[in-house]
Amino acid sequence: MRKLYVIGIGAGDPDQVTVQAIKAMRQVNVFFMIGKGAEKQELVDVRSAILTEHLRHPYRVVEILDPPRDRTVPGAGADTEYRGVVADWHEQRSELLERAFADTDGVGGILVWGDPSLYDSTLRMIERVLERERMHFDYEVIPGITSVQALAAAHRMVLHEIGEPVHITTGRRLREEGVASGQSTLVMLDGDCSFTQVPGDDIYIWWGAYLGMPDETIVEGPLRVVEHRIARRRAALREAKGWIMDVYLLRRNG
């Protein structure tokens, strides 16, 4: 039977690759990667030294152009024409993969930045192709390093107080939820500075983007002295880059 490894590589620092993800890679003759644009070549880049730096045997690599996605869908109250609309962004992805995985004979391997379990949707891409039953394959998954841990290593931090949970959410639910107290919330996928829109004085942010990568940067301090610097900093380097990932940690003080 074929298979598919789904292997976590980190957050942009080559040497966030895991031994487990290169023997995975070592057993793995065509890599298929979803390129986002000329504008994202860069996050292709890397995978492409990555596999350079820890292959030695010849493998091959397809990449697939992401499909367009419709992102001017609203938040608040359009819940379910969100997911309906990233639920159809799913689809085309899985028929894309299905296609070049069908069209190609071997051990395949999709690079996942971060890892496969958190904010990816390589996973449910993999699940719409099975379901379909027109190909059979096993597949399996190995874990990585996500942005959420290279944040608070980054910062030199812990997730949380003592005793108390982390949230994990995104700018769109940020700004419909806020923070609560007695938590912190880590929030990702946030291309509008939802922090900005979070009520209250006591709230610290650590906040930090292209972590593990040549151009990271990270700033922390009280959400509402550092907020408009962050935004700032944030619309430079993406107007730099024409592209940006990062993510952040908000807590309330006390």
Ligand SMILES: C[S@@+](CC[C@H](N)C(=O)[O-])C[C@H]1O[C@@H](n2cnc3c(N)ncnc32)[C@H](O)[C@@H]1O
Second form
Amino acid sequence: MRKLYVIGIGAGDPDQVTVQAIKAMRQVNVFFMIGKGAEKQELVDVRSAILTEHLRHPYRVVEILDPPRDRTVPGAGADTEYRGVVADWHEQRSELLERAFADTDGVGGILVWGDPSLYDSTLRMIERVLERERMHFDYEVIPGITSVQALAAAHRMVLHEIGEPVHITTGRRLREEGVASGQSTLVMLDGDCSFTQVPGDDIYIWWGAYLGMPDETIVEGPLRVVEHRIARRRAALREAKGWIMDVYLLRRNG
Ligand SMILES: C[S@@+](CC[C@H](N)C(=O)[O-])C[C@H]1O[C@@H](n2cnc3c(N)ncnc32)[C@H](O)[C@@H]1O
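Could you present the same protein in the form predicted together with this ligand, rather than the form predicted on its own shown above?
Now the complete complex, all chains and molecules, led by this one.
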């Protein structure tokens, strides 16, 4: 039976690639790169550099261009419709993956940014391909260092207070739900500096952008003191590079 490896490659630092990931990559004959076409060249370069550095055997790279996604449906307050749009998009992506895998031979591999378990649709796509029962293959997940871990390491911090929970969410949800007391809130996928919309004078923020990459930037402090500095810094970095990825933790004091 054919095999497909889903390999977490870490959040940007090529040194975060694990020995297990390298061993899996060395089994792969064809890598599927799923992206937007206009994907930031730097992110493509990180993946290519990882392959060049660790592999000596012949392999192919097949690019799968993302189908366009309906961005007219608002995320906030329209959950059912929003989920429908995302489900359609996953369906189309999984069709493309199925076709690409069927058109090739040997062991397949998909390199996933960070870890496949966190805000990544690769595993959902593969489940859809298998549910259609047109193809039969085995797949294995190799875990990677997430941006969450990269943030914690960069700030040399523990994500939660002793015995307390961590809530991982998106910028959209943060705007709707805020920060609960007694809980640390980790926010990903926030293009809007949603932390500026969270009420309260007792919140601390640990923020990080381009973690593990040459432009890594971190800021921490009381939210009301540093929020505008972070927003300005974020805008300037985004302007200079043309793209940004950032993640942050919010926690109410004591
Ligand atoms: C589509 S999600 C993928 C998350 C990934 N699977 C992971 O394990 O980190 C993309 C989001 O992850 C966060 N992210 C990923 N890499 C990052 C990095 N190097 N620095 C800062 N944030 C990052 C950002 O919040 C970004 O919006």
